[in-house]
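In the form predicted alone, a lone chain appears below as structure tokens.
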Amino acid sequence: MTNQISPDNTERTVGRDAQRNNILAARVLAETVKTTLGPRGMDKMLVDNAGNIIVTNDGVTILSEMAIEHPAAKMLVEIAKTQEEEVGDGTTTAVMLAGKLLENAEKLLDQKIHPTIITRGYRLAAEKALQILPTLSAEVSSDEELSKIAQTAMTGKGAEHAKEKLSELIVQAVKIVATNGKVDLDDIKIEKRKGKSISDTKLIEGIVIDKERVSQEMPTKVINAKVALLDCAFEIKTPERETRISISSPEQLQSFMNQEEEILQAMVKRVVDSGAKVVVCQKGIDDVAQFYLAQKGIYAIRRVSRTDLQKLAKATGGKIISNLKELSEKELGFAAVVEEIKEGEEGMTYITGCKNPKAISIIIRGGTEHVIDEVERAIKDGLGDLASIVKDPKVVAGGGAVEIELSRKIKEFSQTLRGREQLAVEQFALALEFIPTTLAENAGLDPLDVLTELKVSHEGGNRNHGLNLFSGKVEDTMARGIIEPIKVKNQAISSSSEVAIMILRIDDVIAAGKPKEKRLNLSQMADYE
């Protein structure tokens, strides 16, 4: 019947088979990232077709770089990206929870419980969890606590041995850019430079551009600089169409060359007349123009990215000019100091003392590009966590403490229900235990022993007791400074339960065209069958 209404090459999976395939794909993905969870998690090496290497244990980076084609697995990648965009951390937790919720749902499906009942139970449990979470939280009141949140976010990443120094920078950066309970992370520019060690990473109050002045004849430092921001080329435009120029005498050739020079001189004159002492150009600057700019004592950099140009506009208060004819003094930005600073052979331009004091840069240092990239990911996680805290200054105990307490309370809630939804709510509670057991497993501890100890401790009223992986013991993680923003947990529970419910509601998968070779290794599914 299918072939009568669909093309011959359409693949269709119906009912229990469709659910089984989707659940297995989600489980494989969750199993892939689970070994990266926590301070004792392992790293993944990702190699693309061009041979580029990424070494990381950042969940969203791993999932984004993997070539995934299974539609259900793609949905889990989407929740990881949403988690990263919304709160900047907790991506691995969100994917693992979604995978475990689906795995537990499969047990209920095998008991002939209808997917609609399971999804209703999961929705009730998720709503209850989000109601309970605020009762388990505490408010952040000091810089020391903010530093601990940033350290928790960075623990397990490549920057772990320098997390105290980096957490101080992150706290300082967030406090500078925070305005009215909001943090615009676009105000924090991250610049990477190979060399030295991670501990040499520093915060600059201003914008740092990874470019040096275009001519050695230009000044290396400009005080009280008026800055012209150009997204047009500082050179003579070439004709858009193929053009021929006929020259029949040396005089004509000389006249032609003189005219080019006059055009470039006129362009430099417009800059000089505007009062600009610094030119930041998104495109090229002609060699002749460089000479004239240097003569006038103007500092110029070229090939600056569009995003950097926009950050400079925000920092200096200048406007980005698309046509040099429009350049005037009122379009210029201001910076107290524009300076080229060389470290080794390469130089960088530091633009400090800007009109907008919230424009800052973090310069990341490290021995190799892979190390620097991983430090950047760790810093972004820390910044994301602190940005969440500025919006909602509440934290919960880490180390699996909050998941165990939620699990306990949701099990209690399940006893108040009648009908088969009770079973789904219980499975939701069991899924939450997957986080502390994985933390223990990744640290080489016995997950069952740790889970039993945590449950006994929480039954005794120690709701903040979690697994301190630095000591290998069950302790009050809130008191130990192992804390996480409540928004991270809120988002992880919301997004994982939503995607699990959506996947469970699918009973028919219609795939158009011949399926491509699966690049996600789903042969591992056999291990779970």
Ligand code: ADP
Second form
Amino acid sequence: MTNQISPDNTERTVGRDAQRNNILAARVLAETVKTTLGPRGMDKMLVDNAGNIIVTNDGVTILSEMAIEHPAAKMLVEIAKTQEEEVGDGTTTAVMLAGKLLENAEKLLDQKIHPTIITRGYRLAAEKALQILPTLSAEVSSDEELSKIAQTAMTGKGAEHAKEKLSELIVQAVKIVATNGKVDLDDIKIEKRKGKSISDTKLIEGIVIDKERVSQEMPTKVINAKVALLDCAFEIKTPERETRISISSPEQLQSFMNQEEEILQAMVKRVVDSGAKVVVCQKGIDDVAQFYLAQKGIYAIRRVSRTDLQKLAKATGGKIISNLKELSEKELGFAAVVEEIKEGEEGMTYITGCKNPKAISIIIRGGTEHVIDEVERAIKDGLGDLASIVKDPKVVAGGGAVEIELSRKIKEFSQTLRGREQLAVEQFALALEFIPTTLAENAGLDPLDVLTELKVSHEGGNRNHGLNLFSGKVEDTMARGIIEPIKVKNQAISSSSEVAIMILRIDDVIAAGKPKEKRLNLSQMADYE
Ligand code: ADP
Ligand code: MG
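Having seen the form predicted alone, can you show the form predicted together with the ligand?
Below is the whole assembly, all chains and molecules, this chain first.
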């Protein structure tokens, strides 16, 4: 189209075309993640330009790794990320609902119903759903219930056979770090080490850092350790020095070396004087310094990441020092034991009995990196779910039970409305059925049969009946321990409806020109249909 006010290569799509285009992109995305939903969902293998492989079942991981350029599709990826940040689980559900809401909206658009009416209907329905949700929930408190929540979050994520052990570990971890109804997941440090099996994954009450002590001469274990946390280098090499110094005689070299050694010795002395028995350094530690530190019986690790250093500061109560001159006893942290323990080939540093007992680590073990990474995502889903349970200890029945009941109630609600919004509210109700039908489909069951059975059950007053994929039957999933935090559903419903509404309100897409090869290939997306 010609356009006088924008540069030539600006692309503009308006009206129905813009809507169709956006809806299509959202639907494609929803269809992409759909096959991963639930315990029988399939995994996806993602390969990037460099050939790195990720095998995952996790909605947000898939979407963040895909190179998505379509603006509407990007908005959907954003809700997956929000869902992940807010509750740490339910990303696939959120994206699927958004895709379905848009797909259903298209039917109404085809019937010449104005987008404003659709968005108003969707808003009404979403509000209603959020009102109804608490009435379908139950309070949980026992460890067993918490463990069931973690297990439901982890099913289908490659940790199947170690599910019980891992869920206990997750419950334990969350209980340790919970303070006043809040869980800061940053207090739980996750370390990964290849080798052994998933069931060897363990919880350590302390911080574990993937570093060995710098010198074999150092002690392997320090008791009642005062810990110096340094973000300055234990070296004297600086670029300016290297360029400026020119040495012309052996004597000069010797004196230079002596000088260097003296400086390093002085640095070590500062550590010794402060009373520190352990040095954790973000930068390097010179060989000569290593030697003198070892002589003084000091345990040192180097090239520790900034985040680890910060975690240690919080755990040990120490202060991160940028200049050794500032080092004194009051800046030091404390840990009852600092020890190097071999995990597989290499050693790791265990810092336990910290001043702050809320610092804990989980060490994930597994046969291959891909397995370990997927277990990490499963554990994070479990941790996220339990963190939201600590905030709001309510659960709803899984396996599509809560979606079917909401759908039924919202259909009833639509009957009380007049005008064409009613149609939009109805479509909202239908969109919710997408979750149970997909759970069935992914398990190789007939989605329509399952849907019918669920509806009949719910009409009969069994509001907690869902599809139990352990037994393959429609039954009371709440009683079977297939439970999810209410917050996961709450967030999925509100964010998916928000993004659907936002996308429906767009009727003009003005895209600045980009190099051709970089643009999203919409014709390819259309082929998909
Ligand atoms: P999400 O990214 O949305 O969390 P998941 O792949 O984790 O997607 O699947 C979550 C869905 O799987 C929820 O609807 C949950 O109720 C369902 N689910 C989990 N375990 C079972 C089970 N044993 N039987 C049936 N449904 C289950
Ligand atoms: Mg999940």
